[in-house]
Each structure stands twice: as structure tokens, then as C-alpha cells.
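Only one chain comes next, encoded as C-alpha cells, the form predicted on its own.
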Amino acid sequence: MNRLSGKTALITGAGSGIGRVIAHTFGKEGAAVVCADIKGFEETAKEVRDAGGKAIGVELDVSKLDSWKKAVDLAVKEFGGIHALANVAGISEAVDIIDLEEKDFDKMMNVNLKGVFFGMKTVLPHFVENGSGKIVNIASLAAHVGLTGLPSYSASKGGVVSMSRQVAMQYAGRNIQVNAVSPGIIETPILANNPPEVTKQFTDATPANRLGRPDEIASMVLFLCSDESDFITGQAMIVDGGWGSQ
């Protein structure tokens, strides 16, 4: 229960879904958690504190570099440094590529890919100064296989995987590990908006015969942010119940 004791972790998308569960998991494992999001961040931070952990809520628009700088400065001021970054915030929209508008493509890239870029750009100098650090970027199964109706989402998440590998290689010699986690279909509040028949299709397409749980993604992110993963870098861990292996 203390795999992250003495460490500070900044988690984006912490206001809901997978990010919120990661924040709770990190708090239970002894980390000081910086819960960052555009909304819901204060509620998550309070939940972590009520459970006995240390946490603050920070407003963060991941698509804005100035917002990142303010969030990181606040985390360093509050907890003395940052040891781990989990880039979880993201958006998704299903649309055929011929119907995809340029503005919507740009928005997807700004949040899902540029947000990860800004996060690493802002946090890495602190890791270099400290002599160590962990970065986990949430990608998607869509980065590895073709999924219907997700052209911009797939492109953004493919970019997350590629950028994670490049940064991992460049900083491996500085004791900084960078990895990606690619979830399959996970039970989150967003999924509940889908028609039941769509959810059934997802379930039927997963060899495990069920959808994934947010805590199963959180467990992988926890491992990659812990000392147990010090020799793992540049990897894209696919957590999808076997979907991508078909």
C-alpha cells in the first residue's frame, strides 16, 4: 500500500473516469496527488484526502501551455517537486473521415496529442533536475488496430504512442522512464451513453467476454509509475482483454 510513498504524481483527467480512479489508486499507495482537470478536480482531490491521502485539485486545460506551467508550478510549490506524470485527459468522437470537420480534427489533436506534448515538455525539466521520473501517457487500442469511425482519435492516439517512444529513448540514460498504456473498451461514464446494442458489440468483440474496468488500467499505470518498472521504457502496454491479438 506504499508503492508511491514519498512521491508526488500529477494526473490529468482526474475529474472523472479512468483519471479519477488513478488518482484514488495513487493516493492509497502513498503518493501526494495533484488532481488536474477542467472540472471535477476539487471533488476528486477531496475524495483522496477523505480516504486518508494527500491531494490538491488544480484547474488544467491540457491544450494550453500556460495552463500547464501554472499547474506544474503549483504542484512544485505545494509538494516540493513532481516524480510522476500520468497524461490521462482526452476526448473522443465517432465520425466518418469524409464528414470530419477540420476544426474537430484540430480539437482532437490539441487535447489528445498536444496535451501530452505540453505535459512532457513542462515536467521533463524537473525530472532531469531530480535525476529520475516516470511518465505514463494514455493512448488507446485505436492506436494499434483499425476501429470504425475514429479517424482523428486514432491519429491522435497513434501519435501518443510514437511520441512516447521517442522521448523514452532520448531520456532513458537519465533514469527517466516514459511509457504508454493503450486501453481497450473500458466501463466509464462516457460508455454509458452508448446504446445497449453498441456496448454489446464491444463486449462480443473482446475475447475476455467483458469490458475492462478503470481499476485495471489504474493498476498498470501504478506499476509503470512505481520503482518496479525502472527497466521498462518506450513501451505501449495494451490492456484490452485480448482484442488486439485477434
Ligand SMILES: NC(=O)c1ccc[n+]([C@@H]2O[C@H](COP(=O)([O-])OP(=O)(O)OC[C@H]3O[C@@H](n4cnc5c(N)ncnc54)[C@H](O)[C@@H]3O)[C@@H](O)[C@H]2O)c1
Contents of the next structure:
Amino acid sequence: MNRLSGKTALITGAGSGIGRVIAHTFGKEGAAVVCADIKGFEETAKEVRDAGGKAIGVELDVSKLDSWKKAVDLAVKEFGGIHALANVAGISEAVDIIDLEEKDFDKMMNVNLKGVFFGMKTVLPHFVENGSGKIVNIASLAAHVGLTGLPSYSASKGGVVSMSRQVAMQYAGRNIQVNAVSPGIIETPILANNPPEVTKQFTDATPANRLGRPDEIASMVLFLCSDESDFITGQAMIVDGGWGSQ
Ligand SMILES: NC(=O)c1ccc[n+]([C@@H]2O[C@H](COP(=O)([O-])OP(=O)(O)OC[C@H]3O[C@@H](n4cnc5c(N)ncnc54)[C@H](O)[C@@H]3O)[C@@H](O)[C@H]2O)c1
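The form predicted on its own done, now the form predicted together with the ligand:
Expanding to the full complex; the earlier chain stays at the top.
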């Protein structure tokens, strides 16, 4: 129950779905949790506190660098430091590339890829000063295999995997581990952005014959933010019920 005791972790996308469950999991494991999102962040922080954990909520638009600086400053002020970052916030859009609008492509990149860039850029100076740190960036199976109807989403998540690997190499010698986690299809509100037939097609393609659960991603993120994974860096851990292995 204390795999993260003494650590402060900032989780983006903590207002919903996978990020919310990661916040609960980290709270139970003894971390001080900074629940960051554009909505739902106060509710999640309260849930973590009600369950006996330590947490604050903070409004953070991951696509805005100023917003990141304020959130990380708050984490350091409230809890005396920052030791782990889980970049979970993300959006998705199912569309044919012919119909994909430039503004929607830019929005996808701004949230899913630039948001991860800004997060790593903002916390790394603190991690270097601490002499350690953990970053987990949520990508997707769409970064590894071609999936129908997700051109901008796939591109953004491919960027997350590549950037995670690069930053991992750059900071491995300073005891900072950077990994990506690539979920398959997980039952969260984001699936409402896909037409039901796309969700069905993805579920049918999963050898485990079911949707994944957010706690099945949270347990991997927990492992990668704990001391148990200190020799693991630059990896993309695929958690997908076997989908990508076919
Ligand atoms: N659910 C799946 O099947 C699945 C599969 C692969 C990858 N993922 C990834 O997992 C992550 C979490 O998704 P989820 O399934 O929990 O979806 P979700 O919609 O439940 O949660 C996403 C959260 O990100 C937040 N967010 C969106 N834009 C933001 C911004 N600009 N700044 C801060 N927060 C913002 C939303 O408010 C929301 O709370 C995403 O990165 C998603 O791409 C999900």
C-alpha cells in the first residue's frame, strides 16, 4: 500500500477515465497527488482525500505552457517537491484523413503531443535538481499499428512514443526514467467520440474479447512510477488484451 510514499505525483487528465483511476491508485499507494485537468479535477481530488489520501486539484490546460508552470509551482509549494508526472490528458477524433480539417489536426497535436512536450519540459528541471524522477506518457496502440479512422490521433500518439524514447535516453544517466504506456481499447468516456461500430470493431479485434478497464492501465503506470522500475526506461508498454500481437 505504500509503493509511492513520500512522492508527489502530478497526473493530467485526472478529471475522468484513466487519469481519474490513476489518481485514486496513487493516493492509495501513499503519494501526494496533484489532480490536473480542464474539468473534474476538484471532484477527483476530493475522492482521493475522502479515501484517506493526500490530494489537491488544479486547473491545467496541457496545451498552454503558462498553465503548466502554474500547476507545477503549486505542486512544489503545496507538497515541497515533485517526483512523478503521468501525462494522461488526451482527446481523440475518428475521421477519414480526406475529411480531417487542419484546425482539428492542430488541436489534436496541441493537446496530445505538445501537452506531453510542455509537461516534460516543465518538470525535468525539478527532477534534475532532485537527482531522480519518473515520467509516464500515455500513448495508444494506435502509435504501433494502423487502426481505422484515426489519422491525427495515431500521429500524435506516435510522436508521444518517439519523444518519450528520446527524452529517456537524454536523462537516463541522471536517474530519471521516461516510459510510454500504450493502451488498447479501454472503457472510458473517450469512447463516446468514436462511432459505436468503431468501438465494436476494436473490441472484436481484441483477443481477450472485452474492453480493458482503467485500473488495468493504472497498475502499469503505478509500476512505472515506483522504485520497482528503476532499470526500465525508454519503453512503450503495450496493455491491450493481446490486440497488437496478432
Ligand atoms: N480509452 C481508450 O480506449 C484509450 C486507448 C488508448 C489511449 N487512451 C489514452 O488515454 C488517455 C486518457 O483517456 P481516457 O480514455 O481516460 O479519456 P477521458 O476522455 O475519460 O479522459 C481524458 C481527460 O483529458 C482531459 N483533457 C482533454 N483536453 C485537455 C487539456 N487541453 N488539458 C488538460 N486536460 C485535458 C479531459 O478533460 C478528460 O478528463 C488519453 O491520452 C487517451 O488518448 C485511451
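Residue numbers count along the first chain shown, from 1. Because the structure is a prediction, the values reported are computed rather than measured. Heads up, when I say rigid core I mean the largest set of C-alphas that superpose within 1.5 Å between the two forms.
With both forms fitted on their core, the C-alpha atom of F202 sits 2.4 Å from where it sits in the other form; this compares the forms between the two forms.
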